[in-house]
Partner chain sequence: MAGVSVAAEWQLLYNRYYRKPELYQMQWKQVDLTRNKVACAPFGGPIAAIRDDAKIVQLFAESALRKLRIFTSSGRLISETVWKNPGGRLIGMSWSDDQILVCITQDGTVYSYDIHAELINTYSLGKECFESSVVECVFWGNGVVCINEAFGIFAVPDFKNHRAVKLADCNLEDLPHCIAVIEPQYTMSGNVEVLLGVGDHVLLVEEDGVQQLGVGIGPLQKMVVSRTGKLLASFTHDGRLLVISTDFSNIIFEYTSLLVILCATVYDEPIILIPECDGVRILSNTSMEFLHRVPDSTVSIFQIGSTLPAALLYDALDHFDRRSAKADENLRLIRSSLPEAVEACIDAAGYEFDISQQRTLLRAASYGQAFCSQFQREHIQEMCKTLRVLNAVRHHEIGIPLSIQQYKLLTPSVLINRLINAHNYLLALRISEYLGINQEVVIMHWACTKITESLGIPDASLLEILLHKLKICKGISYAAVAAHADKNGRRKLAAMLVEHEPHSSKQIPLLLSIGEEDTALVKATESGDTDLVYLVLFHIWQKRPSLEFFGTIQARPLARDLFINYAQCYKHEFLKDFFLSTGQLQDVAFLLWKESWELAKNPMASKGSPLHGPRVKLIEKAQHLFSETKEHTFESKAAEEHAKLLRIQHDLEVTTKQAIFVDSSISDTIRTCIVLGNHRAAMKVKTEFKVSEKRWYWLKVFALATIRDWDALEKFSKEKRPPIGYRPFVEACVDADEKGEALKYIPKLADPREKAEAYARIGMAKEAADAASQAKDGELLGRLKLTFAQNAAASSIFDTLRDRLSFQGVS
Amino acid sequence: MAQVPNLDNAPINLTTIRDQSQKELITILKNVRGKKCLVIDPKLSGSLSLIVQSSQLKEHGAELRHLTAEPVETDCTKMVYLVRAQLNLMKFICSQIHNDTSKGLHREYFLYFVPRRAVACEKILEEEKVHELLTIGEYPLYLIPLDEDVLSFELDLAHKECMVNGDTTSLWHIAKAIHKLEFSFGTIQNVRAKGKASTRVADILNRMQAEEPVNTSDMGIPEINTLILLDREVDMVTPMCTQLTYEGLLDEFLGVNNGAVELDSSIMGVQQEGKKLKVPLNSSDKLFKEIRDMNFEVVVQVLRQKATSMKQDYTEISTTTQSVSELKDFVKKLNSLPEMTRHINLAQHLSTFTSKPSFLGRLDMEQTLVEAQSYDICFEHIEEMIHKQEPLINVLRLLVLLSITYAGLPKKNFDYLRRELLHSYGFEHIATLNNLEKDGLFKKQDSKSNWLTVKRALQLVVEDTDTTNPNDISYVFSGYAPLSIRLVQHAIRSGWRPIEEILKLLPGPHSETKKSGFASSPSFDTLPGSLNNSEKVAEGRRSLVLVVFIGGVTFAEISALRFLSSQEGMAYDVIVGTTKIINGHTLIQTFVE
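In the form predicted on its own, what does the structure of this chain look like on its own?
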């Protein structure tokens, strides 16, 4: 199965976005005539695999290499570097050029920054006296379709850069990516933002729209009706909880990268000693599309039912005489056998983790933390984890949950846990704890917590959640409704005005802007759940909401949004934009130094 996802069923034409990026990359290669060595920043190669297949790059005379500190071994005389604007990568390039010069090799060098050049990087090239040897350009890759309803800006460190380092470059990138979408799909009329970074992005976008207006005259009604921008900071509880959807658990335990998981071939029933297999996970796989958003408990039942029904069909075929059309139906079912086998193997592997008492104990503790009514039990549990030297990231996830839900720890507890962490895991982690403190994720209590008020007002804890036939988004965490998605739910159903007081209790300002000009767009105050027919965008399509998460989104939250969009009386399709797909582990990892 191809790694490049199939975008035919996307609610807007994402294929044109991908084709444009593909064309721009091919043009870069065509402009460097003849044989060349394309040296790619390793962090970019996964993103590029979702846009273009390596065979297409090779067709245009490119030999592919990863950029590392080591010199590139190649007999090409033309070197094309494709990199993000990172200072350490500039040093690699400089040392490679110096290495070539010392060996008397004469080569042409081309450097393309993704998505745009940076002054600090060029300064290094000048200091190292290689700037004049390079032809420098840009490859404006601002967003990548990960699937038919998910776009990524591929900004791994956006949250930490903004919150800890005070570097807001990524916010300009996000606004630029959204503005690029507007050139394809029309100016977005309604913008809601919550959080410091989100309101900044809304302002930058506004400025870009004024400086570089989209020509609306030949576009008709804009395809994206509403943009909702949310800071990750507004809801740090959700990513710290363990996701319980199929795709979410795959990410928690196996790590989904660029729409695929990599695992030992033996898990997938292929006997090749020590070989790793890449398993693509996107909606091109029909079975995955059907089960990805389900609670994992239900996925196991669904796979069992499908396997049983296939077995019955097989028994019938082998014991009775069937008509040709019945045989044809059976063969059709057999075509889905590879998908069935793939997901039975994956589900079986996940079960080895989810059946452990330690996993179930962890879920109980998360539930207790979210309910925020047993501080001592939670504190002692975390203390015990530290003394047992459980993996640091697991400890920090629960510690962050404790700190958020109780608005920090009393000074005595805070100092004690800080000391214990450094004793247990090493004093080198002082920088990690400082980063978490700067972001307000681990702090001393300085005010009363408002988590209980928010939790009650937005009904974040739902008793007796039915995971098999869910009627609420709380099924994705078996009883906890993600705060972020509750905010989106309110924004779409009745606007944010009715929950204004609750919004004020959450971090950062909020803003709402409406552009005039399209009477047929739904009223912004309400964005009602069911629009009258004249308001359903031309050609019978549903109105579209783009929900952008600045600082990352989890698969469980995406599943909750898909669930909302599929509800009866919901007149909107939802597309998700994010700086990166994250889980609690990968998010905490960005703070670790």
Second form
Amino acid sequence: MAQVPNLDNAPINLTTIRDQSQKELITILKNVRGKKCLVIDPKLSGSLSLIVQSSQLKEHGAELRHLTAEPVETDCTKMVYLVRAQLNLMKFICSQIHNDTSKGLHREYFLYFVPRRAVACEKILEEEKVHELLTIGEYPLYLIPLDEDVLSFELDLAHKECMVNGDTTSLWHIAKAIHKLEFSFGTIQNVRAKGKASTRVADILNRMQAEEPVNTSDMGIPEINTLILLDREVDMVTPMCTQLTYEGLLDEFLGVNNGAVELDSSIMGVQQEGKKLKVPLNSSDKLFKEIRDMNFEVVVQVLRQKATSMKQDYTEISTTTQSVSELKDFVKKLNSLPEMTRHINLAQHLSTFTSKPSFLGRLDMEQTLVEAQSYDICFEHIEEMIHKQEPLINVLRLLVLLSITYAGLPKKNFDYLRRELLHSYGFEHIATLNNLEKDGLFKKQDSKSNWLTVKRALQLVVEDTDTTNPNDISYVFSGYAPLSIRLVQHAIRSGWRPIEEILKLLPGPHSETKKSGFASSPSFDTLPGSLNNSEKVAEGRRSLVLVVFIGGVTFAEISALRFLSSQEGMAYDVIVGTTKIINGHTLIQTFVE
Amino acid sequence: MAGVSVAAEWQLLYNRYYRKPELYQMQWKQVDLTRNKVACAPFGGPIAAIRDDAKIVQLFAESALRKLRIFTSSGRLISETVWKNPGGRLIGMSWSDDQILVCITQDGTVYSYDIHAELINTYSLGKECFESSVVECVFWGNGVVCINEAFGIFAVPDFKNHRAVKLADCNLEDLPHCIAVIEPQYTMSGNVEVLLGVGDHVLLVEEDGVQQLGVGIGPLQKMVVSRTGKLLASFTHDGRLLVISTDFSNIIFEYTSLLVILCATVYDEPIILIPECDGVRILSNTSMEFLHRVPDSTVSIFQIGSTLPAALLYDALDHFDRRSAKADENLRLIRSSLPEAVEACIDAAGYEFDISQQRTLLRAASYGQAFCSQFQREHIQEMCKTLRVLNAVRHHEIGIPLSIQQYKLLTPSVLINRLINAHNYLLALRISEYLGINQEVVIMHWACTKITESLGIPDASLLEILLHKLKICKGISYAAVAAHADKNGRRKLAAMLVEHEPHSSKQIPLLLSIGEEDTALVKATESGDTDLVYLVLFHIWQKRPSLEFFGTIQARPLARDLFINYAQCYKHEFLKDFFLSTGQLQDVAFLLWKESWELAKNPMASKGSPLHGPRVKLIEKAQHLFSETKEHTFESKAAEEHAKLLRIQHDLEVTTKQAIFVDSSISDTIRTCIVLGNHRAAMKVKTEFKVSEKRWYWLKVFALATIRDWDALEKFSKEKRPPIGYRPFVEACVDADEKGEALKYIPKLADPREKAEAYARIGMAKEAADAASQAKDGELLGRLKLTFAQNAAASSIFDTLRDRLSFQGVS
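Next block: the form predicted together with its partner chain, after the form predicted on its own:
All chains and molecules follow, beginning with the one already shown.
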């Protein structure tokens, strides 16, 4: 199974999008004739593994390297840099070229920016006097299909850059990516946004549509009906909680990167001392598609059932005489054995984490924090974690939960914990604390908390959640329904209007626009904002909602969305767009300097 | 029959019919071709005329100054200008493919004019031509070859480059009989090749060599190269017509008698022949005609006595119009071949210049089509469309007599460009609209011309005039029009126009170029495109003094934040200046603090090196700056503590002679001290930084467990009643897998639930159960029971699979 996922079952034609990106990359390589050294910035290289296999790049005469501060050792006379337009990467390129010049090496340099050239980057190149040595181009990669229903803009720092540094480059990027989708799938008619960044993206998207209108006449009915934009800022509670779906837990403990986990081969039952193994995780794996969104507790049961039924089949085969067709069925079932083994291995490995008392303790604490009824217990727990010098990120995840649910900490507590943190983890974390404060994740209490009102109004804590046969999205956190997805649920069902009062309690403005001018849809009078019934049924196909998370989304939230769209009476498919797949750990990590 | 009169005008030549319909009665008055040098552009292009200074002519009531006049093909004057150019006689004059009139004078100066008789540029063929006069020029679509009195041959291979090259010297002693040129696009080398008729042979001259060809075929009086450069027609002095391939490898055919003396004989006035791709236009003083072969479709309809289906169809329409039943009879006759008859009528209509004839033929086609079940109806529509365009441009006011073949070769977009160049904007616009071609080019050109020619109109009214037309075309570049206005010195108009540009990426660079930086910054910010904001930012940065620059960006958050990001990465010192100028002292402090870490990362800064001094100084400077504002008391204290810690750590490294302290945290320092057995130092750090008893207990317990000093741990537990109970002791022992040690502390735990779990963790089920029941916690009891449930042994592979799943799930 490959890391490049199969996209044939996607609700829109994502294959063409990926093929296009692949073609553009190959064209870049072809345009530089002969042997060349392709130097890719490491993060980009991870993203590209979802588009093209490295063997394909090598076929076109490329020697592959990662861009680091160190000079590249190669015999190639042509250097092709493929980098995201980020300032810090420019220094690496400059120093490599300077290094070549000082050694008297004469090379041809090509620099391709992803997704486009950037004035600020080129300014550095000019100041370092390497600009005239470079042939500069663009590789317009704005999004990557992670799976048949997930698109990533691959902007891992978007949230921090926007919130802490005030750099909104990512917002333009997101709008551009959506606008590009519109050129393939038609103008999106309904746009609903919540949060400062989201409303801004909706606004930029509007401008882009005015500047470069999508020719609707030769496109037919737009394939994407509704766009919902949501800031991560609106719901920072959810990512701080430990995800309890199978895929979510895999990410929490093993880290899913670019649709694959990397772990010791021994865990997967391959006896190769100390060797790492990459296990792809996407819908091409039928069993994974079936269980990825389930609560891990249930996954264990399902796998057990499957194993038992196989054993039964096996017993029957060996004891009774079977017809050939029955034998054939059995052999067919055997084909799924590798997948079974793979996931049993993974699940068993996960269970070594989940059975630890410390893990159960953490879940307890998260539950208590979300319920927001016992401040002192939580505060003392966190204090103790700091004193025990537990991993900083684990501490910060809970601390952020505490701070958000109580709209900050009383000044005394705030200063005390900050001091304890600096004493325990080092003074350099003043920068981390400063970042968290700027983002509003860990701050001094300045107002009354809305959390209890929001929690109650949106029924975020659900008693007696049935994780086996779930009837609500709360199953993904065993009792907590993610706020973000509750909002999406409302937005899809009825638009913002019915929950406007609640929206006002959450950070950032909200907006809702409906584009007119699509003549062929019959104009029934419906509530503004709601998915028009006629739109849904008339064409005899499910309408499509694109939900974009600005600042990242967790696997558990994606699972919750899949759960929603699979519910009876929900006549829509959901595609998720995100700046990056995140979890509490990776999100907090961006703030640590 | 209707066709008789049509065919009567044809002339049969061998087995082909030719005809020469009159295109125009020339509108000009008193233009005598004999008195003038005339240049006619192909594709129905303009005609340039100037009194020939090589001839002695009588001046009538006219000025002695010569005038260059430019006419349409219908003889309407487009423009004129007085020829005052020095340089001696005008030797050559011709239109280029781009409809630029190229004139070459004796001294080798090249003058280029547009069709408005505006001089576009002048350049020289070089010194040699200046010294020895140019005597003859041979033009092609995009270049020219000249020969001078010294028999030097020069070429301008591309009019766009204004560059002359000298071709190889061929040591001529006399002027050649004739000259022909093979255009660069048709030669092997890609360079121009010149054929000279010299003596009884031909010389092929290139830039780097001369070749002798076709010895004995001449002498040649005249040579002409075919359109594709493959064939050469030549006329020998003994009256033979030869067609030879241009490499002279074989003679295609040869006539000894004169065949084509078709026109000259019947004209009693001077004429000029204008070659076209499908015929030749014949210009006389009074008229223009188009000599061409009668197309096959036309022949099939109008040839006298034709009974071909097309002719019958045409005839049927005539009967139909006269309500004669014979129409039906005709149709029956040709039923099976009706489609081809229709096709022929459509085709023939295309070749007609006479509008009523076109109409009749199309009606015939349309009549026939009605009886065809399967016929591509678009053909008629397409032809109607094409003819409408052709008739419009053929109108004598416009004067572009294109045939349908010429039109197809020229392409509609080039035709539109020519109309634009001739300032026939309305027609160009209508044709673009009619053919569904983007009108942007037309409107853009119009707007720019309008600006150039409207110096007298005030900005506001001109803006209105322009906007009125610009809005016709969605997506037109207002920025380009604005740029043109700016170039014409109308900066204010430019600013007003650029306001309407929807593309920020076009708008902003222009705003910068017209000095509207502040507007540019606002617009860039609004666009949401940070790249544009950076563009403006760097522009202002470069242009204004630092302080003014700081002031500008301080007022604009996005610009300010982007500047900070850039400067943080690349202009660190400048960033400090910025923060100081805006009074953000705490930000300067953070920068300094950060610098101190950078120093630590520096590999030169080995532990205990004198670099600690500078680090501490930086941090103290930061502390000082933090203390300036009372919102940053916490940071100030932290910085103070950090500096103190570094000093203490430095001392510790000196006394312990171990470089393991610097840059660890306070807690880590305490642990390290205890691990090293230096309890006094640990205590000193504790006191210096007022470490709480709670933290102290955790740190010391864990540190002692690390070195497995269980005695010391027990002693520590007995020092006094631990402020956080015995849990840390239990945890430390359990984590270290020291059951016996753990049992010393478990009984002392106050909470029975904690006690139960601790027993469970070291596998003492009974004690755990006891403690749990003491706590009266059923849920706890259940959970503990699960912990002890053990797997059964596995028997088969499936059992193994299943049993490996018999682990406890999450709660």
